[in-house]
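Listed next as structure tokens is one chain, alone, in the form predicted on its own.
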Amino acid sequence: MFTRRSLLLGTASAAIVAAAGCSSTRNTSNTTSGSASAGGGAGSLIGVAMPTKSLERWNRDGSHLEDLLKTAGYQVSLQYADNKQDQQNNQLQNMINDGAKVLVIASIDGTALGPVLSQAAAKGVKIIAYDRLINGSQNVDYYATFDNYKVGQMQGQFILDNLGKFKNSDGSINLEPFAGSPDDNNAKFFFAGAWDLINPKVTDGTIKVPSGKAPKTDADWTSIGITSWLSSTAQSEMQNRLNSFYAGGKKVNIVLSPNDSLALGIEQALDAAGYKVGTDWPLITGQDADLANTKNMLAGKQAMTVWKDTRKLGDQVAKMVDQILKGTTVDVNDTKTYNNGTKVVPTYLLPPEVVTYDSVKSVLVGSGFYTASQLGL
């Protein structure tokens, strides 16, 4: 079985790359907006790098945290990568030569920043690993992040309470379980933390993998990962397990998403299959509450979405450059668990949301999320 604390020390070497898929974008950023608030730092230079426009999160998270250090009265250089390393590498340079006092690094291969942090770090930089971990480097002074083992958690406790509405007129229960981009630093810990739930009812036979596509191991997990979490990919993978196994009238009955991207490709090849809302369309695990997949929701196509607040997660980060800046104690509550090879990084984490049919007006519109116009309510 896998365990979180193995998880969290077995990254050192783990690279991260994030969707990829669009054309070549970059954004950047360098205007200074309105007046710093008493104490050090005023109107600074703050380096935004995310890695990719091509996911709607990285788009809403640069935004907003762009939005909240304008008003803060700082400068930003906010940029996008384009999922491209060299290019992160080249953007967090210049970012470096043109005076940054603190970047915030949503990171591509996090294990290829070493010299780049280096270089900051002798400058007296400091460094945010922005909701991934920044693997092997001494140089990394904070991270904030959700708690995507407890993310994966949530998705296995919504299948195994809900296995008794989701099963085959024979009692059997068909699973299918899919798994995030191998490089990315967070998707062992979304598949382990389900996982660690739902294998044991797979070992004793209680949930079917006609796939055979059921990692046994730590290291297996990857066997089952969707490169850069395409939505193209898993439709395609999701069409031939349901060409090669499910076959003469069986059928799925539940699919292990770890992310919506993921969730959407899968939705899009069972409706081409002609499963259908209402008689045998199987539960879907998601996260992110992407606006496609919030409506699939609402249209029964997906069954939950782990929703992880990025407005929080930047208001947080704001606040941690903010303090960095003036001189003041930095917030944390995390300072045993996310060791990266060379440290252990003092840790920022938020808690993450299970969003239902239920409460998808609650939650997602009742937080301005979204609004009901937006998701047709």
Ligand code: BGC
The other form holds:
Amino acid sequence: MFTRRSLLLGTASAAIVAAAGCSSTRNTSNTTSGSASAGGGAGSLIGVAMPTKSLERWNRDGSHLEDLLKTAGYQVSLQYADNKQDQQNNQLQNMINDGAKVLVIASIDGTALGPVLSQAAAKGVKIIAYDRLINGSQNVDYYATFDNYKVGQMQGQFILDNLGKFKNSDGSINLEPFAGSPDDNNAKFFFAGAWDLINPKVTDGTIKVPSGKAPKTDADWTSIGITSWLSSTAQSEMQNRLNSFYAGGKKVNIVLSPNDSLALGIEQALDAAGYKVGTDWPLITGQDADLANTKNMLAGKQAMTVWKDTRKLGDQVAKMVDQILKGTTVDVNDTKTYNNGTKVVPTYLLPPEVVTYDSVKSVLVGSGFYTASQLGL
Ligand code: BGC
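The structure above corresponds to the form predicted on its own; please give the structure of the form predicted together with beta-D-glucopyranose (BGC) next.
What follows is the entire complex, opening with the chain shown before.
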């Protein structure tokens, strides 16, 4: 049985892949900038490694953190890695060579950073795992994230709360589950949080999964994982399931999508298959409150998203960087849960929040995450 506790022990036994060589050229869209000013450690170089520019949230995360750190007087090297861990390892290597004092890393494959982190540690560089835990290395000093299991629970609970509204005329309910990228440590938490709530209803027959792609246990989640969280892969997977298992007028009523990039592809496949809002459009979950998905929520195409105010994550991490360099106590609020296989990493956990059609305006516009005009409101 795959419990929350066993999940939290992480994937430490997974192989640690050697870091690739250190001769990368910088991506020109990345920046190294900032100037020294006040405060302990002022002027120090901070490396910020983000996974990809292709997904909206990481652009927001990167630029927010860069702004905060520059304002605090640090130099910042912000790099994006095109979802390739080798590329990110090269970037980290360069940051270490350039004298970075702290590396903030949103990894791609959280099991494949060991060698580059050893080099960082040998030079006294401190490591903060950002959003995604880095597994199998002693050299992860802190972790800051949202409660990832809770994200999945919120999606699962939302589905259970709305079962009565999304069903066929004979009362049957067809659900299709999706999971995130198999190399992302967060993805198994999202899936387990949701599946621990939904699976009992699949087992007792209340919910059917016509494609048969219903993992028997949480541990089987990678069988439905979408590599690199690509919308296009989710779209073709949904198209295949609709073509193969929903012939003859059978309808899908609910889609468990772990995040917005997958939800977007799934929504495109449903559009192409002729599903219509107000008649047979299914309940679709998501995460991140990406702009396109927020607009889709307003258009009735996505029932909810789990919003993580990434500005707060950036604020927290900038504070932790400052505390590390000033030698003061570093804020954490969880010193038990996140075992990366070699140690329990001191963590700062932030709470996620459900957003629906009804709360887009009050929560996302009210907090300044979006302006009303960005959303056409
Ligand atoms: C993040 C999600 C994001 C996904 C794809 C996860 O690690 O926690 O917010 O949707 O990666 O980028």
